[in-house]
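Just one chain is shown here, as structure tokens, and it is the form predicted on its own.
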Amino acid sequence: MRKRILSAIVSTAMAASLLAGCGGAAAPAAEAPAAESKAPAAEAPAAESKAPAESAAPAAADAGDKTIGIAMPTNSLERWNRDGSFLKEQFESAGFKTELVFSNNEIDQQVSDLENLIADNVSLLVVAAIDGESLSTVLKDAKDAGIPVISYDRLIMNTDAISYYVSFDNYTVGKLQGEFVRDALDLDNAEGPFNIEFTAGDPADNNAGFFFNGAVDVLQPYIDSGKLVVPSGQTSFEQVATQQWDTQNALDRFQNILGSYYSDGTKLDVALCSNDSTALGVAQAIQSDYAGDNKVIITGQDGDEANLANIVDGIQTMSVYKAVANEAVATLDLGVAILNGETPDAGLIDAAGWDFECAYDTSSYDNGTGIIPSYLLVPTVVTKDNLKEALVDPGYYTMDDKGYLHPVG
């Protein structure tokens, strides 16, 4: 059994200053509509991990002569800094050269970045799309140039240039949030009713629909029975979506909800947020604008440092953590197999000997041109009660003497 992925990082990072920031198959879910990103295109370097993590993959032939192009959406979110850093580290530790770019949530910038990587004749592209609908033309160029493409974390739509998809079981992320709310309120036994409001993700992110539907599928029976009530009436993805997963957008919308539906003292029991950046805005709105005095259950996803601090402080209730360092290892092993001329399938998981759960899925993710073979890792629920066990003991974070967590890297 291989050591957990970040075991080598922990000993190094303990002495260093710290940076901020695969089980069952996914169930099918409705896709979210596409929308354009409008963030300005400005570049900044990504945070880099300090020590190589382990991979069981054999090196590709002449790895030193091959360059891996890694395209991330933005470095304005802690999550993508971590992904870019771990991917770069993994491929370089295997002997590859890398080109890592961040496109600052600007669609045109990501297209340009990919054009440049293709012009640089990279051997493999690993792409986390800003807008899953916007890359079909540029990725046709990659296919014509013989460059394989791994769709990373977010499924890229409407192109047959995609070889594989590596992500977490995104439907399960939302399902875990819904189950947490169900159990926290004891919905199967409590009389109720309880009031809940939803905050979902970016319509341009294909994953956002999976997160939202996973949660709603758990909670819909209780909404139908009247045990859960949504006073705002905002229950569709389109109504609760948050452009660019932006904290300020989530804050503004939730302040309006509180002012319109809760200013008379109506009790809010749950704010179900699809990720941590939106949860941060919702939590700020509740702290400043909520008239009630009860603790509101607030969900999240990603384990961002500020949100983990809110969990420690009792402001946010839970987050679904996705070990992106493990996702980077799976991507490396998949990429090496592709570059070695193999056609990876479920056998890659056994051959790699990963010590994390992953499923090979050939039914759930249709990008409009057909089913994309997918490697899906399993996420973890994190609460104040299991922060050390889930995040510190495996080496993903360190804990200071006040109980706050900081990413290792």
Given for the second form:
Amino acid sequence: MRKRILSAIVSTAMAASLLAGCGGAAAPAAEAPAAESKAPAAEAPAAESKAPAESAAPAAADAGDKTIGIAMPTNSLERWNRDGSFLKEQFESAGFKTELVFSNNEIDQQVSDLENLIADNVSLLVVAAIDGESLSTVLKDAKDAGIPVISYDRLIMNTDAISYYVSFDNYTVGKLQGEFVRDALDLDNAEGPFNIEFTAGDPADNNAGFFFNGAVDVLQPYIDSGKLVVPSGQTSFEQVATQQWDTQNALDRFQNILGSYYSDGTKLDVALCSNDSTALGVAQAIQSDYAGDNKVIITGQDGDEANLANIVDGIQTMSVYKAVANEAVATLDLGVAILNGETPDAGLIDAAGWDFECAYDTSSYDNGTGIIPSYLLVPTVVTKDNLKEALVDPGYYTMDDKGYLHPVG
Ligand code: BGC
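One more: the block was the form predicted on its own; return the form predicted together with ligand BGC.
Once more the chain from above appears, this time first in line as the rest of the complex follows.
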């Protein structure tokens, strides 16, 4: 039932996006009048075929005999719950059975969860790694058993067992955060100097460096010229990383920074956080321990429910939204092609007819054994000003009567 509702919502959203004449994920239905987004899907037959549940890829032969193993890092960080349920829903709607596991952010548990999935003879593994460096041995077992592996969202390193990577353009996520800060402070024209502190992600996650570098590459020239200053002096990835992307770790570190470098009244202009779980901790630290009364610009990524509430309340300034529902659709179509014995390439994107932007990339992601062909979706900036058109109108979230957002699915 829930599947049908989601499909209808997303289908309607895609109808709105088509009516607006733009791609779904990258350019949310900004021009789609609200009324149109409510139009029954029946009035937009062209869009109907693009609903995720009716993915354009031909079904895998004998899908019903096949089980897809889906391994997500943890259910303690909001987004992986959504990924897990979208992936399960996609593969089941195409006729497959699924086994979905969450590994509590513990590397050993993920290894043993994967061992169990391999022992259960799954036909395909979709894996978001906890530690990208720790799965070589277990994935060799998958390879030996002839089980193809899709590296999902996070690149798995040092193994030739994975054949494809599906993610968002991770460097662009950081770049969008850096550009947002540059534009919000008008760094090219304003006199400054402005004070900024960085909070990055888990060093075990290959994505974390991409996010950080994307942001720093935009902001470094202003740091070099003195227009942006980092009072803590913590500018390297290692110094600003957050183990396990954990909210409490980010909070603790930021309280220390505020206590050590800002208690004398030094003004903090920007807290650049790589994602929402870290932004949540940093925002709490600022609320409890920052002496200044200016509004600190706080960035994030994911559109977690609590962070969107903070955006509505003016506590967090922006988030980079990644439509994981679409990431699941891309993974299904790729998985079906692999199971059908094909060797997917850029042609999959055209063949699938996705109504969201996706690039086929064969240069950015080297996992130590060579380049891993990647399907990269496009992230979107959300702020208080575009929450409705970027997230509600396309059907990803609902908005309650107080203006707060709640994820669908
Ligand atoms: C994902 C982000 C997420 C982070 C923490 C990263 O690998 O790409 O979307 O915020 O993990 O869960």
